[in-house]
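As a starting point, one isolated chain is supplied in structure tokens, in the form predicted alone.
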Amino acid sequence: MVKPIEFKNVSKTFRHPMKVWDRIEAVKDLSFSMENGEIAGFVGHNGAGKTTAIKMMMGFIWPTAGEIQVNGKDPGDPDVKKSIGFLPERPYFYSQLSGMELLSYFGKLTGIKGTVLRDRSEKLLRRVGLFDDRNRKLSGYSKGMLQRIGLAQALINDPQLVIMDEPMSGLDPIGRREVKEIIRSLKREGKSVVFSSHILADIENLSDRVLIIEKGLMKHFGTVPEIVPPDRIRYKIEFNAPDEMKDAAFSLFKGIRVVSNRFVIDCEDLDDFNVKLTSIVQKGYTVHDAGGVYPSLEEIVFSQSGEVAS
């Protein structure tokens, strides 16, 4: 089956802007592929190579080495362009156009016309919360509104693959929540989504798989549980007990605590977890929750580089 995106040993080298005899290797031997209907989140510090990888997906720049395929074809293929929606990190539009005129302009570029274009534009404006401002010039839009109209233009051609660089940049909490719901709805519609973000909680919350890039190199690509080393997993048991057995529960294990009227025990490792869980069940206590607690994506990235991604 054709994959939405496939990188095969891709590298990209730039000439140093100040030292022309030097080279900067922005991406180094990057290999990964996405599945259809998948949301992939890109994580990395500034300069890690995220935007360079996205620009190569779009065919804006070409790899120095390796091969990239988008929907089974070269990123520069016109048919590929028609199947992609793109939101850059800093979208720039003609400020004298209204929101409706902007969508009409981009829609016509993709071959959509007439009532189909008008109906689709109005639907997208409602979807991104800008219908009431559809006739307002973009010069009067806030940064968050420009980000949302940028998302609408990325969807005007009903793409199968949507690529977004920092899609929630400049949005307030309500706007971020709305954009996250749009991203989830794209997945429900069977579309594939690639997006980068500095907000690691959003990446973790939305992505089926996460690509962690550091200094141009791929550190990990997988689900959060897949990229967590086994020794980073913490185990916890939450249980309750009848009133007449609560005092005995405190003497059962060291370090037991009460949280929201439940007993909570932290375990050293999987073996310790199994021993304690067996004991709790044998004594007749009611187990409410038991299992591994994975570190957050922020903790994973922090532990790898000594600083939080930004």
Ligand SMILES: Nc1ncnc2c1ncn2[C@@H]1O[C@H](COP(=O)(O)OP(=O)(O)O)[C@@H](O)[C@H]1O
The other form holds:
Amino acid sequence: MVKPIEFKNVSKTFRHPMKVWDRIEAVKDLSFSMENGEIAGFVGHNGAGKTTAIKMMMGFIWPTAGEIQVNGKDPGDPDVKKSIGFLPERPYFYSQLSGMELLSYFGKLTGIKGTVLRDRSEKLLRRVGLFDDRNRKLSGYSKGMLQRIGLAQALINDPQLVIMDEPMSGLDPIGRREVKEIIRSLKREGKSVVFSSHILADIENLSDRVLIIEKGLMKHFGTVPEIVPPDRIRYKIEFNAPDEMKDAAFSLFKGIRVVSNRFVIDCEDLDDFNVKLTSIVQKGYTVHDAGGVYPSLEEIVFSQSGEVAS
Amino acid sequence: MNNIISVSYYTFLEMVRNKVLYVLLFFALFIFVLGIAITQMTIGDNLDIISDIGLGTIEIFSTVLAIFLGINLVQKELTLKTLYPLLSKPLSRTEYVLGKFFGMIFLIVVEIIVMSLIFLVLLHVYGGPERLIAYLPAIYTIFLQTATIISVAVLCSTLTEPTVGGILTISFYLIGATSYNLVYAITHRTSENVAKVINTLRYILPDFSHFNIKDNLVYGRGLEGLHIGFASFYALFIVLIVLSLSVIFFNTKEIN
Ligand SMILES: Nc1ncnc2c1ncn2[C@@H]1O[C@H](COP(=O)(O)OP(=O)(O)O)[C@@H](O)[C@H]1O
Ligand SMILES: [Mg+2]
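Let's compare: the form predicted alone is above, so bring in the form predicted in complex with the ligand.
Starting with the chain above, the whole complex follows.
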């Protein structure tokens, strides 16, 4: 089966907008391929090269070197777009059209019409929470509403592959959760999703695989546990003590602390974890929670690049 | 084909709802009225003068619209980034450019019809509504001329920013409008060899005199049927060349 997206040694160099002799290497030698039905998250600071990579997937710009295939074809081929949905970064649409008209327009371009088009448009408008605003002109839409209508137009052709550039930006926490839910439901429907974000937390719980890009270079591509080295897993035990044993519990181990009425102890590694857990259980304390905690990707990427995320 | 129709329809819809259009239309009406006010003060056949002003206003207003809306047609979509979602649909860049062009043509046709109706009302007031029939060929050639201007505006719009595009399109208009007289004036004042060169150059420069039949009609000089046919071919020729260039440029353009 053909891969939804495949990059082979792709590089993209831009001319510097000011200095004619300068070149900007936005993407350097990027190779990866996506599997069908997976959610792939692109993550990197602003200016890392995410949008550039996405524009190349869409055939808006062409690689300086290397090759890109989308569903086994050249991204510039209009046929490829039949089964693709795309949400641009900070989307903007024809201000004089209403939300409903925009969906009709884009739906017609993908070849659907009549009642199918109307039903699907209405369903999508409900899904993104814009049904009541469907007849308002887009010039009156807020940033968040534009993001939502952008999502609806990306799904108008019931695409097999959905590409989204910063889908969560410009949304409030509720909106972000809704977008995440839509992405998850796309996966449940068997679709493949690529999306980018400069906020790691948005990506890690959502993506099957994460592609970390920094200054145009791919740093990692894999599942979250693959990217996080085993020695970075922290083990933690949470337990409770009856009143008469509270003082004893404090002197049980060094570094014990109390968090919302529970005793919490961090362990050095897996061995230390087992030793401590056994001892706590033997002494008759009630264990509430025990296990390994993955550091967030944020912590990993921080510690490796030594930079502060924007 | 369906894609081109969709793009032109929604391009038209987007433009026709823009308030700027109505400001311009109001301005055109103002010129009409001003013209009439002036005719009240002059001697001569009122109907002739009104016809002159009427057809002149239709031409100028169509030209202004073609230039100002045309140069923004593609550029605005690039700067506002409305182009990305559109080109993410199964729409080729060629279909996009043609759709934009025809959307603009659609708008100009509607505009010319509206202005002609206003013109008709004026002719009626001054007792000669049947004259409009006689003027239809002139209105048609105004349309042809405007279509060539639109194609150039679209080409500029795919190539460069609106200010430069505007200057280029206005230059095209000015050269087209003056080349005939200019060439005539120059060739009659220089040596034979220079005249030959300039006469050759004439075939490269746009020449709107082929579209100018208004004066013949208004002042009853008559009209050869051939003229209209030639004007149609001439406009089609320019539009085809310029649109082909636009399509070629746009297909090799990075949408950034
Ligand atoms: N058209 C362009 N011309 C010049 N430089 C560009 C252009 N587009 C992007 N860049 C540069 O390429 C780099 C990557 O940008 P981008 O892909 O937009 O990053 P991201 O989406 O990860 O924030 C940045 O340094 C940006 O300034
Ligand atoms: Mg970006």
